[in-house]
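The chain below stands alone, shown as structure tokens; this is the form predicted on its own.
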Amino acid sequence: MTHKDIILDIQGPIAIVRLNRPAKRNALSDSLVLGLRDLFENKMPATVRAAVLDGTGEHFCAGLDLSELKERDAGQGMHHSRMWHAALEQVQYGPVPVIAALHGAVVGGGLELASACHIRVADESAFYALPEGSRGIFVGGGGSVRIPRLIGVARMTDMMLTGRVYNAQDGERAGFAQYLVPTGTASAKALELAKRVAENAPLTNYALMHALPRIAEQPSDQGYLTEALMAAIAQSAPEAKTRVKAFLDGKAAKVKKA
């Protein structure tokens, strides 16, 4: 990986992508976005099958680089969020499941980045915002559709009505993180994390990442259907048929009280 705003890591299974803008609190600027199309859809090595996204610094991420807001018209605006659309769209339906480990700021830009991860690990520096409503903006990289599915659509309404910033522990129980750790421990649990991930058979991870948020937003009927076919066809996998042998067999561990 060569884009001076990334920083990709290859340890064993897992890839570490740090966001590399510290000095602008990693700010989305248009090359760094496209930098992660390109990444999650063309350069993530064959032998990744869980991804970890970080940012050095203080920060997760601050959101977009207002430094390169340009004035517009209404089609080139259009087009400019649907090139977001497009990168976000390769971190949540990308090739591997992907881990945000978030600290500091996980604002405007940044949020709509974390909400297209798969989990979302934040430490206790952590804070959300959405401060389009106050600048005149509007949120233009999905976020209107990945993060009232967290949170709710009254939850974001009020963000960016009034600029309500949620700390770590009230963002934990709205919805925006799944795990919450001490300060500065936000990789090292979602590293953990990928690492625990990146044993379950490929076809059982792709299909929690392709095929369960289409099934949520089916009816019921065409839900039912779609889990039947890739139900049938996860098992159907070689490696699934092994790893059923190996429990049945007594070879595996059993599922234990947390």
Ligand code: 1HE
Given for the second form:
Amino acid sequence: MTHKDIILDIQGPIAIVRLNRPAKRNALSDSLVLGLRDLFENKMPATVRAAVLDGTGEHFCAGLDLSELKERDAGQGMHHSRMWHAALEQVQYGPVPVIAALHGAVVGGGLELASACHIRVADESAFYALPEGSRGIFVGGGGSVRIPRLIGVARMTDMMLTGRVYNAQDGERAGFAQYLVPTGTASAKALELAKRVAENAPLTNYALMHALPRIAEQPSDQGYLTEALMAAIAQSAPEAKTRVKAFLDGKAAKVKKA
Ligand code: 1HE
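Given the form predicted on its own above, what does the protein look like in the form predicted in complex with the named molecule?
Now the full complex is given, and it begins with the chain already shown.
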């Protein structure tokens, strides 16, 4: 059983995870945040190789459920933020790569959730904002760590200081999403990409999810060593040998000009 506000649809090696609280624009209640954590940590079937995360209704996600924002003392506020961190960690460093399909509002905690995913596909209706700035609060779901890595500190500072909203085109150019597709097609494109991702050797996907972001944080000399270790482990797997042999035997696809 998944959470009441999450639809889990397993299609072969792909899990489609759908935020399903459209009347509240998929706002993330504490219970829904914990439900996401539980799903990625404990409930993803072992047969799943990639996931798509999207939202029902007109918007991907309106962020933190503001109706739950009550008086908290500093300690409670700290625990609340750490609860989000623990949940989004399970999305980023969970069992499988996650492809976010974005449309409509991708705001506040919704943008924090999207930024924990590995690939973001946005349709033309998507827009991005961090209304925390104007609500007198701060990001608390890992946004200050992950969002600058997508768009840079200067853009995030501007968004929070001025309430700037990025539309889908400007958002793609800024780095929020890697793909921009016509309105209504983000989920289909995300599913197509997920199927491609699911065909990779599991160790390659593991390296991309778990080693690459850590290597990118390491000083260069340590990064080179971690890279060498990961490369050696990946290439020694039987699957890598089979795939390289298939190419050398002319049985695997060449890289085609884009
Ligand atoms: C909500 C929320 C919410 C909608 N929490 N209830 N996030 C924000 O500051 C964004 C707030 N939301 C909006 O700006 C807009 O709702 C949207 C642009 C997302 C969508 O607009 P629209 O016109 O389609 O919907 P609506 O009429 O504004 O909202 C429909 C209902 O959803 C309405 O409830 P109703 O009972 O009156 O029908 C809204 O109150 C409700 N709703 N968004 C609670 N966010 C880890 S820290 C993260 C910190 C943050 O994320 S802060 C940013 C929060």
